[in-house]
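The chain below stands alone and is given as structure tokens, in the form predicted alone.
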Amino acid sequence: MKIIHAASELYPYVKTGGLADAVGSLASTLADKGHEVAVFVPAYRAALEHKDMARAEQRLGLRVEMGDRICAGDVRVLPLKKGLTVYFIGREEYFDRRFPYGNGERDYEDNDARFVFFCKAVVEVMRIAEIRADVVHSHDWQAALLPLLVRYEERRSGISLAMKTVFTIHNIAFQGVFPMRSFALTNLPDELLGIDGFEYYGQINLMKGGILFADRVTTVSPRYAQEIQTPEFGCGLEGVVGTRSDDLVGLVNGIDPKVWNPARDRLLPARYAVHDLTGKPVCRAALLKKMGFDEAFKGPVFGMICRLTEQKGLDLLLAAKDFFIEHDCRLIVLGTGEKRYETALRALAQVHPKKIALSLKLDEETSHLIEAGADFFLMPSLFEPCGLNQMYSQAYGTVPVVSRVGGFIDTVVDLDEHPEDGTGIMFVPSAGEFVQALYRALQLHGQPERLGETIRRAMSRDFSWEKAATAYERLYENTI
């Protein structure tokens, strides 16, 4: 098949959470699989200065319609290997900035022109340079209108562009809202903007256009895929979601082995598989001594690596804190997010050196040393699509402890639940309940023999994206 990926993060050119991760290594299996796979991405600062851009040829100028005026545009065109070739959408004015979506305090305030400019470029090279598709797939609502443009386009100029279109939902809380006035933006019949439309409370809302609009809406996870249907996780958007739930599906991302595999990892000081852990207590010992502890210390330790917002769950990491402070354990935390958590955390490891460590920054090899370093990885989620790091954590034979909610359910078996099967520590996402799991991981460290048995099991498990990828080819055959 021939298939597009349009994205607004590609690892590893941008990325900022797990749809970098989940859009690369989806689009690179593809290619393995003997698929002809594009992806589309805008051409920020970061991707600009990535070594492999070297290799990149500036093809095409680009002219976009955007409301009243017209846009110049570039293009760059990287082939990554046999079967994946990579498009760069460029405009200074739009993506040459060091943050993908805001300054770290606020979006930008252009975001709805940058994006609908993005998906127009997309379409318009896809027509000039004739590139047709089996398969379009846009992923959240920065690529949200490609799949009525690609179908405007069509009609417009009489040519096909793509069989099908597949819209995927990585995370339902963020959804390109703008004011309706962004409407002119698109170029697009004003009867669109109606309540069967773009228009949301007095506004427009991109991701509803691409639930509405594409042949098939999936998400990243089973449990997600239903809970998202419902008002308390749906926000707002539960109501058009339930209009598609025949054509909805939830498939689980994968991981890439080639990047996460504890038994081939560059990062790490040193490699373990499953029949053979000698390398983890050496990795143990040298992110303890990377975050300034004692690399013999004992005790459990608790990593968490996330963006530092309140999904994440930052308030109940933050009112467990006595638990951290009295017990003789050590918490590191790596990320960046909301100045009020970093202020927190900031204030929480000064005042406990000896217990607490915090990097603020996004940083791939401490990345990776945490996830084979640590005992307990904590993902205390409020809500969570799908999650992956639950995933590396398996595979690092470092225990879960996560949230009874969206993705975690569908990949971390609950070890109270299923003693036999159990591969992490499950738990309804209260202060409360968050600290029990904490007193529960304390338990199983203290057994050896259990938690080992619990290590091996996790370790075995397939997360591998050569599974995910499979169930996507299903899909899209499916749909086509």
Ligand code: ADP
Given for the second form:
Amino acid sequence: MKIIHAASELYPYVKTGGLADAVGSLASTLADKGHEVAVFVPAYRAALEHKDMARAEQRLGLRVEMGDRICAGDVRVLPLKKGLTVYFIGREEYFDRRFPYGNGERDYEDNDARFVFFCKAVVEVMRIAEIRADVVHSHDWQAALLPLLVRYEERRSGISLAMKTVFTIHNIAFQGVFPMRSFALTNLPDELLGIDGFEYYGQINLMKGGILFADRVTTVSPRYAQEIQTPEFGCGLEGVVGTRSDDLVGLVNGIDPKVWNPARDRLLPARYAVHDLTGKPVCRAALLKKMGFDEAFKGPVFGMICRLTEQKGLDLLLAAKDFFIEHDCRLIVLGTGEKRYETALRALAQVHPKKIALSLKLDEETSHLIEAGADFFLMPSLFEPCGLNQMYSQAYGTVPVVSRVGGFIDTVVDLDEHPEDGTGIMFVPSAGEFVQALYRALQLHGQPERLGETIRRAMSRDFSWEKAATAYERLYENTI
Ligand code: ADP
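One more: the block was the form predicted alone; return the form predicted in complex with adenosine-5'-diphosphate (ADP).
And the full complex, kicking off with our chain again.
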């Protein structure tokens, strides 16, 4: 099949979260399975500065209609491997910035224009480069206009661009909501502005358009597919998602074994596998040392890596601070995000430097070391479409402590409920239940045999993209 992906992030060129990993791995695995895959992504500054860019083969000029203006842009074409090509959509004014979506405090004011331009440029490249796809698969609100734009271009020009369109919701909390007037940038007819179209409480909602107009809608776990049809998790779009329930499916992401495999991980001081775990304590000691702790410490080490946002359960973590202070354990947090959480965590680490260590940056290397070196990995998320770290931690023999929501339910097996199959500790997200879960972790740490069995079971699970990509392949085939 000829498959086009369009997304605002792609590992290793630009990543703020799991979207980048998911799109990169899915595209790469589909190419390995013999499909012809193209990925479209904005040419952010990080991508332009990436060493691979020197290998980009061509640079084509683009002219994109945006309301009553014509905006110039360009595309750089980077062949990555057999069957996989990346198209970087460029326009200095929109994408040559340090951060993809905002300056950390606020979103950029022109995000409407930036991502309308991106979607329109994808269609324009398909038209001029005569790319005919079996499936155009777009991801999240930044690419949500694409299913509809493809059909409008086909109607306008009389050429067929794509047999089918698929739209994936990676996180329904981010919807691309803009003032009504932004709609003019799309050059789509005003009849699409109504309540059956992009309108959303007097504004426009780009994700709503993706959900309504794609041939199939997917999300990143079966549980999240159910959750987003409820007011508790649907973030206002539950009704819209409900209208597509027959065309909606949840497919769990996989993990990239070239990047996340303790047996081959070059970022670790020692490697290990389920049949030989001797490298794990080496990683543990290295982690403790790197974070300023005594490397011989024997008690439980809790790790956490995430965007510092409400979603990731930072309030639950902060509410549980006494647990970490009162018990002989270590807490290591790596993350960037909202200032209020950075400030609170910094204060905590300053008062308890012997127990709590903090790194407030994006740091790939340390993230691997935490996954390998911690005993327990904390994910007290309030909601979690899929989540990746709970899969990484199982692969690395680090017991996940996760809330009972979304993708966690599909990827972690609770030890108390299933003593023979359990791979982690689950709890209903609330401050009290989280502390109870931490006590369960403490108890498990004191039972080396049970802990060892849990680790071995967790490491033996198959979270490969091979499995996940096969599910997408079937979905594409069925849709076509
Ligand atoms: P989300 O996409 O909601 O942020 P996921 O769990 O799906 O959450 O994916 C987050 C990814 O980003 C994981 O691979 C995680 O390890 C990584 N990550 C988050 N914060 C950092 C950080 N400060 N340094 C390195 N990697 C990080």
